[in-house]
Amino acid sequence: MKLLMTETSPYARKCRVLIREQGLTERIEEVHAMPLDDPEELLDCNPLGKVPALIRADGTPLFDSPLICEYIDSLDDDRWIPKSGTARWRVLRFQALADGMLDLTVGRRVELTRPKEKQFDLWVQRQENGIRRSLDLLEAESDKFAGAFDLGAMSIAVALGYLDFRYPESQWREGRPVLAGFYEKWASRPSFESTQPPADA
């Protein structure tokens, strides 16, 4: 199997961390595919032209990180996504919140890379407000995920890492000591250290 990815994509990083945590690095090859270059292999398996995309052994492609993570999780008995019940919805809820934070952070970065005269300050402010509210909710509900090793907790950690990478001025640790401690625990894991985006990217 192949995972089409970039080292800077936080959505791909979710999949890459899970691959490592599940011990699947020998079964899933990571292939660099820069979306802006429209590589044929990526467009053939994902008409959206986005990473990550997973090409399964039978050639069937999967795209969108929640779906890919669900499939990766099915390959091992050590489940990071509960199969049913309250625990499943807790994990998926936190994954959705983390992915939403990533969407806002990516959108903010895209807006700020536009020429200054074409930037929409109100849009940037709305994205920053959404990130701040999400961080506050996570600090308030940290007891529901801080001690867990599941897809919800991992997705939150990936989102926090992406804030450090693309929005360090958010200073998200200030006033959120539990969230800061939670992130440090994840940042020291080999799966996180080996998927850290290049500092100069």
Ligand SMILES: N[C@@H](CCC(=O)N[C@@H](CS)C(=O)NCC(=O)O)C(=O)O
The other form holds:
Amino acid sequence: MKLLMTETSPYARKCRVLIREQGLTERIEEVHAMPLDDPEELLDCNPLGKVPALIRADGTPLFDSPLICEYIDSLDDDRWIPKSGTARWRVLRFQALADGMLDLTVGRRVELTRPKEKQFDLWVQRQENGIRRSLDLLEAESDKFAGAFDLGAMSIAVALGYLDFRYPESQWREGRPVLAGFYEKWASRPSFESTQPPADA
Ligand SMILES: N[C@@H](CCC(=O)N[C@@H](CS)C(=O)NCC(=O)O)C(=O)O
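For comparison with the form predicted on its own, provide the form predicted in complex with this ligand.
Full assembly next; the chain just shown is listed first.
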């Protein structure tokens, strides 16, 4: 199988961390595909033109990181997504919140890379407000995920790492000691260390 990805994509990082945690690196090859170059292999399997995309052994593609993670999780006994019940909705809710934070952080960065006169300050403000509110919710609800090793907790750790990478001015650790400690625990795992985005990207 092939995972089409970039080393800077936090959505791809979720899949890459899960592949490592599940011991599936031999079965899933990581292939660079820069979305902005519109590579044929990516467009052939994902009309949305986004990474990550997974090409399965039979050639069938999957895209969108939650779906790819669900598939990766089904390949191994070590389940990072509970199959049913309250635990499943807890994990998927935290993944949805973390993915939403990624959307806001990516959107903010895109807005700020436009020429100053074309930037929409109100939009940037809304994105920053959404990120701040989400961080506050995570600090308040940290008892529901901080001790877990599942897709929800991992997605939150990926989103916090992405804030360090693309929005360090957020100073997200300030006043959020539990979240800061939670992130340190994840950041030292080999799956995280080996998927750290390049510092100069
Ligand atoms: N919801 C998607 C988001 C994927 C996404 O937005 N990927 C970005 C890279 S970080 C991308 O490929 N952007 C290229 C584009 O939007 O054209 C997921 O979870 O996989």
